[in-house]
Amino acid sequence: MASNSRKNVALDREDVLKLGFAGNVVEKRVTRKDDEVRPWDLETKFQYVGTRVPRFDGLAKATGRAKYTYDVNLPGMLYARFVRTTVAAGTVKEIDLSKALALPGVKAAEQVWDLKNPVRYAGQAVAVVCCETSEQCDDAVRAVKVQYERKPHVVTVEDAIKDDAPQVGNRKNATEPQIGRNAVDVEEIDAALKTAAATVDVTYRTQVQTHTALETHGTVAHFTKDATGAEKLYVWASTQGTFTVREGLCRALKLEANQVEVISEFVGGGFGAKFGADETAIWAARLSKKTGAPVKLMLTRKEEHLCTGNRPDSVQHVRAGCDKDGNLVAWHVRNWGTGGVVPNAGARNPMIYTPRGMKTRKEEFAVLTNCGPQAAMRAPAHPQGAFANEQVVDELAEKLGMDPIAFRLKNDSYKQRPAQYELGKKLIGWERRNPKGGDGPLAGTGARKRGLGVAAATWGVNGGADGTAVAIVISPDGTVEVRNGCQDIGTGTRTLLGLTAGEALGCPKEKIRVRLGHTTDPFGPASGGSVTGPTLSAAGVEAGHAAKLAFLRKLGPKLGVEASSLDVVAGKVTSKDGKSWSWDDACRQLGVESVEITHTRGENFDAGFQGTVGGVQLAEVEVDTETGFVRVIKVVAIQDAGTVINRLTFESQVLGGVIQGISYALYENRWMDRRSGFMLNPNIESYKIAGAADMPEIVTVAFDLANGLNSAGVSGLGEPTVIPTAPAIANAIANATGVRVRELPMTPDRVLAALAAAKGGAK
């Protein structure tokens, strides 16, 4: 029988998909409505989907034409600028705004802090000023006098879990461990280690790293009036979620869903932290109300650097095992990691390599510091915990002698990773990897070595129905608006619903116009863990497949032929006598009237091929043995993600990806003064983030795939590109030099110092 999510709804037909990928090809049978779209798979004839087409905003970016919230600047437009704490921890004693008051241009200064708060990190907000020009919010915030009373604080890890380390929340530093599911007891890891034929017991570290998204947060807010003169919030946002940000402001304002209107048509990068009404988008609308003129408060960099979010780090210490022919019989994870005042920091490991039979327990736990607030970042605990499990894998294929490709395969159950792997190799020359690290023509006898390594990632999100819906309007010119009110941080949405939705639909995609980042448009998802990419390409294929029925229906009569006799297919309405017109021609036969659908997501299918989507990385480096420069030569990036709408904003994820990825790998790195308790590095001066002479090859591959998890087939892409480049390099670096680096960014000095110590001239 098939098998659906769909419920409570009347199913009229059966179809047998063919999912999956060449060479691995099964068929799932779905059940849907009569009037529903087909569910896209491996035999599905598409006309633009899968190709090569240009970003419908890439014009409008490479002009300038296109409007960031930092570009926004209405009539009579004053600006807004926090005040934020000069102590990591104690509190408030007095806040006098009188001074920023009596500035020339100053029209509103507020105390944002409850003085019965304690101060938990350097960089909170204690007042906010407005002013009529930025210049004179410098000068206000400077004039704003707040008394302090300082107290003592902690900064790192291992300075919060000391025994006498000052208290940073209301409970102990450290929380209770959180111990993995299936957790066996110690005693059963010691005993299977006991017989293991090869073990590693080592510990790996990550560093806090900040988000640092193009943009910074910020927002511009105007009360006024709308036409029938009620009030009305209209709301410029640099945000991953317009309706979250409506929803907050309307809690925060006490006001109704249809005051508020948020405008987000292009948003500068968010990883994470940009979700909701955030500080900047209740205190721009605070002062709006009182002021009575637009507000524009936008973050400066330092700011987005203390107090906007960031990846947590990690301290993890790995025992494993393996029997003689690589299958892993014991893993054993101890993690500590800190959020800053947040207490959630984890690390995904061990992951992906998890074989039947395989004892394991990990202990989790999340470490109170004075720092600012973690949130989530592009893959949440994944590029921590692939750092260590992937150089785990590899440490214990080196000491079995086995290539850590083959040891990886005996463990791994994910179906597409064979052939991910294989076509891996041949693009990258993996024959010519060191048969041992540092010893090996690839490596040479010179003081620079080149090496090669290689590593998995995973994710699981095909996205969901949530009440997402899409409106087409279809005009007697032709043109074709498609319009849905989440917003596009950069990943190409608003060219992925557009193709969607045109390709079921069957018009030219030059007639397709796409309206994303308004509220007032029907409700679309919040942009983060890969989900608005499968949640909007099938919300597209249903609305397109709905407006083509809707359109037939109209036209049918104006053509004097049955509706059910006519199609759209590759630009033209045709009919089953033979007869054909042009898209514009039919669309002129509407006369005035347009056709206007809004169609609602339905919900996922059960059956599919793959629940989660993977990829691998393999990464080639120079390493100069005597600076400890790392110079990543080429990154090959495999990755599935369900089916391909687009293959040019495909492989820009994968490029950012990646990039991100080696930029985790060698440079970022958050500085935090023990003595101060605050950020040494506030900046993109010294918060080094990787440039254009950086950039390796990255060569880019799509692994083409039906998933028949949704009406597009479509799976996340945004996360799992991010996963795998920093343990590739790493595993590439030990290849190469024949010594491992494992603490992150893997920088000059921590590569000499590993050199040095494999020499026993570590002191």
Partner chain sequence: MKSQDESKEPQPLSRRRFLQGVGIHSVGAVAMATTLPKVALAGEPSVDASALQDPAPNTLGPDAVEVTLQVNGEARKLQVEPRVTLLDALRERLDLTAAKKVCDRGTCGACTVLVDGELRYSCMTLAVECVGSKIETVEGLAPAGQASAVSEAFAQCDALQCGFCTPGFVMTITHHLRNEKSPTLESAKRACQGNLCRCGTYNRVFEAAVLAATKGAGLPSGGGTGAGAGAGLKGGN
Second form
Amino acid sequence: MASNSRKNVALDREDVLKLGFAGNVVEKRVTRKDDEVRPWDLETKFQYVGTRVPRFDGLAKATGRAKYTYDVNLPGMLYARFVRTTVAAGTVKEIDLSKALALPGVKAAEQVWDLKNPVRYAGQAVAVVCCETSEQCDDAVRAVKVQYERKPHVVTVEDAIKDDAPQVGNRKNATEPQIGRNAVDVEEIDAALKTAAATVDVTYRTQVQTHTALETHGTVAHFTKDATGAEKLYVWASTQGTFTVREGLCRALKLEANQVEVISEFVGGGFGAKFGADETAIWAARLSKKTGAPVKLMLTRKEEHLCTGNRPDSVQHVRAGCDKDGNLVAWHVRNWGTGGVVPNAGARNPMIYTPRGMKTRKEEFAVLTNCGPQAAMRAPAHPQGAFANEQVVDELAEKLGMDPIAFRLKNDSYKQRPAQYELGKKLIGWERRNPKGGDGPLAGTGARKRGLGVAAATWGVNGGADGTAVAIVISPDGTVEVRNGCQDIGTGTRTLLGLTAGEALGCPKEKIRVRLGHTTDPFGPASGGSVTGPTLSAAGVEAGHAAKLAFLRKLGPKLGVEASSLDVVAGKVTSKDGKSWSWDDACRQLGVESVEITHTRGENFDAGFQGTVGGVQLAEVEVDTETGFVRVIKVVAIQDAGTVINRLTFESQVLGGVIQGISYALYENRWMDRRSGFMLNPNIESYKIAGAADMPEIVTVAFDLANGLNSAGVSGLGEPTVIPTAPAIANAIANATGVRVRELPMTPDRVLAALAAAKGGAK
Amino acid sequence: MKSQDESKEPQPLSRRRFLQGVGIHSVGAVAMATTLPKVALAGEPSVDASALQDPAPNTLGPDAVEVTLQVNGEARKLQVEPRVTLLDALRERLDLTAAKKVCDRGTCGACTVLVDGELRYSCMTLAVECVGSKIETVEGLAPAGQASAVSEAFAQCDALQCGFCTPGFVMTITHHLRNEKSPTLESAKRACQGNLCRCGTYNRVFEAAVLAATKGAGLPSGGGTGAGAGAGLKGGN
Amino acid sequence: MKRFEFVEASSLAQAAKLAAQPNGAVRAGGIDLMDLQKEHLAEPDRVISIRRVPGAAEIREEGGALVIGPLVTLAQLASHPVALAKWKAVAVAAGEAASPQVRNQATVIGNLLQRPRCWYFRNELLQCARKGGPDCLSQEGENRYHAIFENKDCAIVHASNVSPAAMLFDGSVKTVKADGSRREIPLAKLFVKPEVDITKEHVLEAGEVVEALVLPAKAGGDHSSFLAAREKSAFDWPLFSLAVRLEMSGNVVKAAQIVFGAAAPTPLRREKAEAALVGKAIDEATARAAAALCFEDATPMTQNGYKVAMGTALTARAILAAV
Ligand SMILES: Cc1cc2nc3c(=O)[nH]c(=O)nc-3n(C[C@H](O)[C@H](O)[C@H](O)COP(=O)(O)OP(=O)(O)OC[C@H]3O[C@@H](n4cnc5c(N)ncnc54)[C@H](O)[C@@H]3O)c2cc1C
Ligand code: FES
Ligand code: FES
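Could the form predicted together with its partner chain be shown next, to go alongside the form predicted on its own?
Starting with the chain above, the whole complex follows.
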């Protein structure tokens, strides 16, 4: 039995946890302090964890009562908007604000741009206007006259790596290759490939994807002075990081932390692009200070596409081989991708099949272009890499005549995967798949061919303590307020925190109230890397447990019972001698006092059942081989992420990942015009996002698992679910048609081109 | 903001001043031919003198004018320039912020409201055009502090994540259920063609539609989401 | 959007008079006009609304023809039982345009008169030939969504779903001008090819207001079809669209009409293929042969060659569907 302990903690108690899942249960010893909660495992009896609980703020959202940053209207509030560069490269010669300032309703117009800086892409902020109405902003923006000197630009990877390409930054457009860890040299790869029974040498391409959160980036700022004359800045921000916004604003405006309060109760999506005090936060604050009025500065949809981030594209050249039994022996990837003006393509090629003995080499080139900067986007780098890797694996399996799932299992050490595949095969009807592709039991009718495909993902971030703390207040009326300063970007964080704290406390869930999104509350994480779930749920469990102990300590004397003989079980206070009090009755004993605790989350445990989360997705598609149109018929998505706190919101996360994955697979693409350097589709008309009519049947399965990584046993879930969808669809297309589409999105033109190429080749 | 009567700008075309507080519809819509005028045959231009007898047109703006909108059963007075969209009028003048601005171009449905019982993108509609029309937003679907059956079903089915698209979907489904006696997952899917969700909640929206229609049927079974949803399977223990 | 004066006309003739004055624009449903205003591609000082014009929202059958008023919406037409029975392709085309919300507001006539969606044209900062610039930016640019016929000077695709279907029935528009004169323009003469005038899509004069779209009754109205291919399943601009009407005598074609929509700058009749169908029984082979004829003169651009294969398949299907 392995021992499992927190780092650097003196311990006085030992439990044996049962971890894993049905069919694969292991025992781990865990040591803890007496007053610490017993970490949740397979044997923990839950009151409501693991059930289906409608999210706590669902009604607020569905009735329109939820107030997002965009919805904040304050008395006397002004509206602000940026003026942005209209050349892709060059310099700003002059910015004339005078005409704008002369317009009715214009309260301020400020130069944002430093004339010394080069223009790097079309869409950088050069000035900002501030007016009484939003319509006046339209007029004022147009009245700002900006003169540019144009320079040559380059907006695609292919163009940027040419020898004579205009230089985007201060150095060569393509970085020196980053060589992955444990890389062998090319000769060793070549040698391994020579011994392989099957090899592939192919190039895969993925597109630039924009986050397109429905609420654009934006801020409402109100700079005030209190009665003593002390300055205070209230900020409503559409953000994934309330505390990072506060920190950034303190720095930019030279304020102390206590002078800035960031509020973010509801956020209309983020997907990785909303961290920190962005230019909306800083300029809304500055303009509020200048005008003495609250200022709302929300980006337009066009700005959102141009300058707030995106998922880099990729050109991945893969050479790979396996032996005759399907064991991978060599994997060589050369990858080019652009993060626009930042030298970070984030297009790493994360490979989840790494059998012992496989020779690997990854070379990655980040290529600068005159395009808006990339930003982390839901599982950064993984969807790009998986699109190539998961198809290459299928291509090798095909060559050996092996089932793609059997092939994967040979090379996959992830413990839950065999069980996940078994379930997945059943749910999709894998036995209907014609191994040879093309016509078969799924043939479909006439030009319409059906096929099945599969792909998997592994994700490895589990959150941590990082100073996260949770405050809980139990009031005499029985309500339990749970507070943390972080945000809920739609992932269900509010509900997750409430349920974990409530479960550990034992109170009825109807009594739980959760307050998120105020930096005056205890510190919480920024929502990135899927850390919010594991971080906050463990904090919730521990704080709930601490609140219970505090509550019982206070209650004992009032009930005339030894506190140590009391417990809260399933919404009732019970004593060892068999007495019990309803929650409300017990709380009423508090009189006018509340029980209030703030608990700082403990560290993660050294090792649990598995340090990563994983899942499999299986897709059935229908391809119209005459028009190239791909229709997804069904997707089965099976995902583990430790303890399933709320099955309903867990499934929603998986559903969302799959739907975004479908959108990435078939529709989305940022189109840049090489001549002008402009984005041609900064809208949601021709930047195409999957709609209701595109939806297949989607079966989501929360794969229960006790991982013992932290008190709640919860891992990150938001990101991994978006990874396998596109390659599963691609593999299904290949199974349906017998041809591979190696470029995203798999639009009709590309499907038709692949079919035509195959036909040409056959002749 | 100025109302038109205070406006200093000449209004050359305005033969009739806008009547404050009176719906625009009450002016000009009298004594009209109810069929289209007789039309000459192709290639034979004809002159129609009827235009000369037509009542004068209503002219508003370009400065702000006062209009009265019927929103959620209440008469709401506000000052708007003619260029102000219904969406901005609701959000920025009346503080009715449920309808969201996402694309501002009629492509996403987040701003969906009902105008005279029909689904409309309020971002592509002018506020001044809506005088005399019945406007419904999510805020009006249930008394303050309560929730309509549709909103209720959205929350129960978790047909929302970030929730920014949700008010638009709630309006679309509300309209769908008013007009469709036996809604199905498929009919709800068709109804939602003009609404976009970035978080990816569609299938649950369809389920919410069906649940709302059969109110009181309880929670949908877990696991499957979509047409022919699968059983509530779970892996592991 | 730039500020404007909003004028509610009380008649179409009055609207014509008002619209003829400098910098006026007629607003019917307003979807396209507002889109252009928000992008600053149209900056009228005066917007003339026709929405209070009495009777303008009516669809009537008159002497066997379907008369569609200027406020009739796409939704109204799509669900009109008579239209669905006798002018089927038109009703279907109207019902497939955009989304329910757009169709409730957008008018059928506005749909005919909307401006192209080419992304070079729709970008205020780009001066393409249609906006008086020196050349068509799609030629060497991103032209995957552009025209595959008659695309040398300008490669927009005709945007309207309704017009190719309406042309099957020899539809026409009746108009009134500022001076009160009226005329009737067949749809076949309404749309302007780039080689004639690259800056306009239709022949209407400034201030000329459409009073009705007239669709004469034609045999085979129930044997008509409209098909469009989109990347997304719905609410997406067609990559290619067409309308087909067949007059059948038994199982033999007496007369045929095929009109392409999103394929060329204007709706495109395919007479050669129509002639090839006459006298034949429709089966898969005749449909495919006729479809192939339709694309003989296609001139695909650098990125839109796929539309030929896609269009050929779709044309054959539309012919089969019309039977
Ligand atoms: C996101 C989106 C997707 C769309 N998808 C499709 C699609 O797939 N297929 C399709 O066909 N359409 C589509 N449309 C276009 C839509 O159908 C048209 O914009 C609409 O039909 C225009 O009608 P309207 O009444 O709103 O026009 P308006 O904007 O009122 O008018 C359009 C033009 O015609 C003029 N005009 C209008 N009426 C008259 C008249 N009686 N006399 C003289 N001039 C007049 C106006 O001045 C204006 O220039 C889409 C639109 C959007 C926003
Ligand atoms: S905001 Fe109106 S449709 Fe998007
Ligand atoms: S719930 Fe976030 S966009 Fe729909």
